[in-house]
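There is one chain below, alone, in structure tokens, taken in the form predicted on its own.
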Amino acid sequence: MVCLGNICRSPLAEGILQDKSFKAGLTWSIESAGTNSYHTGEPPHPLSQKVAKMNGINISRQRARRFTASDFTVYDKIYALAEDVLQEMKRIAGNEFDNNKVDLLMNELYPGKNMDVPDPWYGPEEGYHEAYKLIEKACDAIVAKYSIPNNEYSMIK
């Protein structure tokens, strides 16, 4: 899962998809990253942690990292949480960019609509709840789509 700073949306997406895949009996490895390095090494935003915890998910041990071109070699599927993030991923990856491995997260719910998960960074807590709800629905769709028992996928959010 990839967003801009890897402290708001993508940590939520990592936590939600990891939780849902585990509960579905899947052995997926889910990670997240950001296209910038402003927050590298930092934990998720306190409101992301709060909203995740309110939903039974602990994301406090996650640490922000920067998306790299090599992520296309490491991961089977990469979801961008917004169109501007996807464009920055293309720039960072250069020749390593693999269009077959990447999609916008919300396309799992609304194919071809290219919708963003709004960034709650500058807003009040309610924006984090809204982001959580959107991400959760998309993660439900991902688990349903790829839920093949004992099938291992390595994903980045």
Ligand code: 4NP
Given for the second form:
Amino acid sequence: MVCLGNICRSPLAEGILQDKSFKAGLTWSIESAGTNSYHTGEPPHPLSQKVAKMNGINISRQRARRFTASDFTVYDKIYALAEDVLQEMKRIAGNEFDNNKVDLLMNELYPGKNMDVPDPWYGPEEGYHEAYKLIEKACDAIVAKYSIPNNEYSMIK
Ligand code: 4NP
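The block above covers the form predicted on its own; next, return the form predicted together with this ligand.
Every component of the complex follows; first up is the chain already shown.
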């Protein structure tokens, strides 16, 4: 999950997808990062922490880090929270950029619409609630898409 600063949107996305995938019995390894390093090492923004906590998710132990080209060798799927983030990811990853692994997060909910999760960084608390709602719906769609239904799972077993 990648945004610009790794302190507002992508920490929410990391926390929400971790929570939902864990509850769905999936053993995914989920991380977040930012395309800039202004906040490297910092915990998520207090309002992101607050909104997550209001929804029963603790993101206080996360620390911001910068997105790197090597994330393409570590991760199977990389979501950009917005189009400007995606362009920065291309610049940072250079030859390592793998278009097959990347999508805008909101395309999981509204395929092909190329919608951004608006950056709440400069605004009031309401923006953080809005970001949470959008990210949560997209994460629901991801977990539903990749979950193995009960009956299929018993067939595999
Ligand atoms: P985020 O919000 O990308 O959702 O973490 C931002 C936070 C900080 C900055 C930009 C966006 N910044 O440039 O410091």
